[in-house]
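What follows is one chain in structure tokens, specifically the form predicted on its own.
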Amino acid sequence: MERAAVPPLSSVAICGGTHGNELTGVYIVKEMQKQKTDKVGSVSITTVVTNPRALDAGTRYTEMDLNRCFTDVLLSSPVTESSPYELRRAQELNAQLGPKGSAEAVDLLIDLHNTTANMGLCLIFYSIDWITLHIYKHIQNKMSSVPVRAIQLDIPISDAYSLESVGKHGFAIEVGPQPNGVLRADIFNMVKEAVDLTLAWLQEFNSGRSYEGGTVEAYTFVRSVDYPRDSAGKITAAIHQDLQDNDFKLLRSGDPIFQTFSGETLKYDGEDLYPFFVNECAYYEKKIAFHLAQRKTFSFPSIRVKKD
């Protein structure tokens, strides 16, 4: 692949408190404003404390999903004072930091999340972007002490329904497991040290450095399980014991995924898949057990910024 020349990013959003209950990145966003980090180097930052609703309730969210709601559909529709908050509050954040997919829109942002699934830290993120693929290889190379992954949900940027997809290039930090209300310092530093790497390669790619190109592994969302239920719609089993806490290891078929109230083990039957965000918390009320995913390999080129 031939080096490619990309303009540079000088603008950089850092958002946490999308779900008022995942406390990291708020924590993260209100230690930087303590600080006055608005810029470093070359890169200006803007932090923002994204559903501070939620956040003072304690709540995911107050009456919608806000992480749900960033869709090119759901961004242009009427609001009035009876719409839900979080809709109202999605198009509030698109007029600040983007809108999105506009020249206006800030060059990078990073939506700061919390799993209580045990999936170490991961990236997540839409299109198979260079610049994203790069700050994952550079994050990954750096930090040895914690999984790094990458998560891609192939879906087109108009439908894309999280924060990130605001900004020209985006992703998300999904980190756990930590319970909802609860602060880790462990997960905490896992997260400060991968915005900090972020940071230092963006001054870095803007001062000129050219970054070679190379390969990685991420996880292509392909389905979601949910969990076995009754004819009233409640669920009758539990996640088994040999499938959780093991997010990203493969699943095959005759693997047990269930364990029933009454004891009974049921066993998975599909093609070899990774499993991820395994029995998380949040993921009840979507009717959702577990996602699966196939891993594959992505090819990035060189890069280096685009001089005037």
Given for the second form:
Protein chains: 2
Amino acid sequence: MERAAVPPLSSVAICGGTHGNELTGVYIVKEMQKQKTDKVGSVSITTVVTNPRALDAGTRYTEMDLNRCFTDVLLSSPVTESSPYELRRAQELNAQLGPKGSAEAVDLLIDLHNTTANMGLCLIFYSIDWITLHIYKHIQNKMSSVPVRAIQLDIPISDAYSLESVGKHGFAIEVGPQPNGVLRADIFNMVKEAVDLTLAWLQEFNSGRSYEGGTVEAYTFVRSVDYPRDSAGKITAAIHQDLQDNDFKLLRSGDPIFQTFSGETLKYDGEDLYPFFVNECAYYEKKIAFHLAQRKTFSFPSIRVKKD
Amino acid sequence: MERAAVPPLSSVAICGGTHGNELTGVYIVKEMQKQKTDKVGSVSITTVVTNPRALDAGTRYTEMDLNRCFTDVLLSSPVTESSPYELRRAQELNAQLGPKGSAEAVDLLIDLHNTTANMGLCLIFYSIDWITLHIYKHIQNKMSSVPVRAIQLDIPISDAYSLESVGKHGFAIEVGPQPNGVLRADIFNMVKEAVDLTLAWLQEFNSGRSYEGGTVEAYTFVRSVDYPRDSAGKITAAIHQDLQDNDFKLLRSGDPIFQTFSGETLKYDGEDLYPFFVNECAYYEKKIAFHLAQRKTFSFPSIRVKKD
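Starting from the form predicted on its own, produce the coordinates for the form predicted together with a further copy of the same chain.
Next comes the full complex, and the chain you just saw is listed first.
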């Protein structure tokens, strides 16, 4: 591929608390605010605790999942004072950090999340974005304390529902396992390292360093699997202990996936795929026991900042 | 010590969901109800999901912590329809399974809990109760899948605030780590094994088998340690990663206990003690980062059922 010239990345937003019970991002953001980290070299930094009501309530959200509100349709829907808090908040955030798809949007938006699944550190992104792929490769090369992976959601950006889609470039950093409502120092340190590596990369990029192209492995979402349920919709099984904590370990036909409460083992029947978000707390209500992905190789070109 | 003759233990209550987001007990109890497990040999079994409103809400409690409502004072306080739901529910449970301290109370009450702390399987009990100590030793001898420990809270039974104090004998089974709102098969299986071992022990005891006396190690609560907090009461540090997941590992002066959000390590200064409930989710609001305990040896006599 050709070498690409990319405009400078001079504004970045670091967001946390989009889900109010995922605490790592909240405390990363609050500490940056306390330290008044609003500029690092050539990069201006906006830090936002995005769902303060849910944070105060100690819940994922108060009326609707904020991180499902950033589609074009929802961002342009009329709101009144009786609209769900999170829908109104999404439009506020879009005005502050976007508007999504516009020239005014922040150059890079990073939203910090946690999961109860054993996923290590994952970047989640939508389109095949060279900047995200370069930063992903950089973080993966530099961090040794945790497996670093990426997940691509193949959704048009207009339908992309999560906050990071508001930036010109953007990704979520999803780290686990961490229980909701709990803050672990090891995970705090991992996320801080990933944020610091990203900020350092942005500065070097803006200063004119060129980055070689290459390839990187990432996972692409294929489908979700729900828990077995009874006629009333109640779950009748837990994730099997052979699958629990084994996110990103290839699942093959015949592998155990559920254990019913009466002790029966239920097995996987399907094509070889990689499970992730295995036993994520918030997904019981979304009827998702785990997602399945393919692993793919993504190519990206050499890049360098575009001169004025 | 002498051999003691103890009345038969013919009624047992197995309770779950006292905290509505601790799911293992909920699903153990619901499965026993589905299987209509209301009698095992000589033992009649009552199963109760104790806080159904909190379970439906996916929260620990709705208005006040149910498992702090079983003191004599609260159980005898007048209630109206405007009293907190959990206070009214505690009095209902006391009528159903007690009354606490009376001849009508169930012989043994087991309440099933989870923690986000890495505590393995712990029995928690109040008074020095021979039956509990015998059952503890039995479970400890039989289970190899998890460390089995016990914690004694040295509180007069009248002030004992948790549900298990309603039975003539009683203990909580506290198992972790498991995030709130998540059900893990490995932990489900551990708790089921402990319940089954207890029911089998009760039957053998009732049938006349004598059990030798002996000693067992258990932990006695000494004091709690809060997180460092700022003037607004907000935490300024997380549990240090050297302490995280190291419940019941002796803590000595100079050992790291907290990492501040700016990266400083705070060290323990005090007598050698054993930490437990390290980074329990529900204890942030109770201003407890971890508890500290001494380890003690408890003696118990040989026992046998009292003949009619």
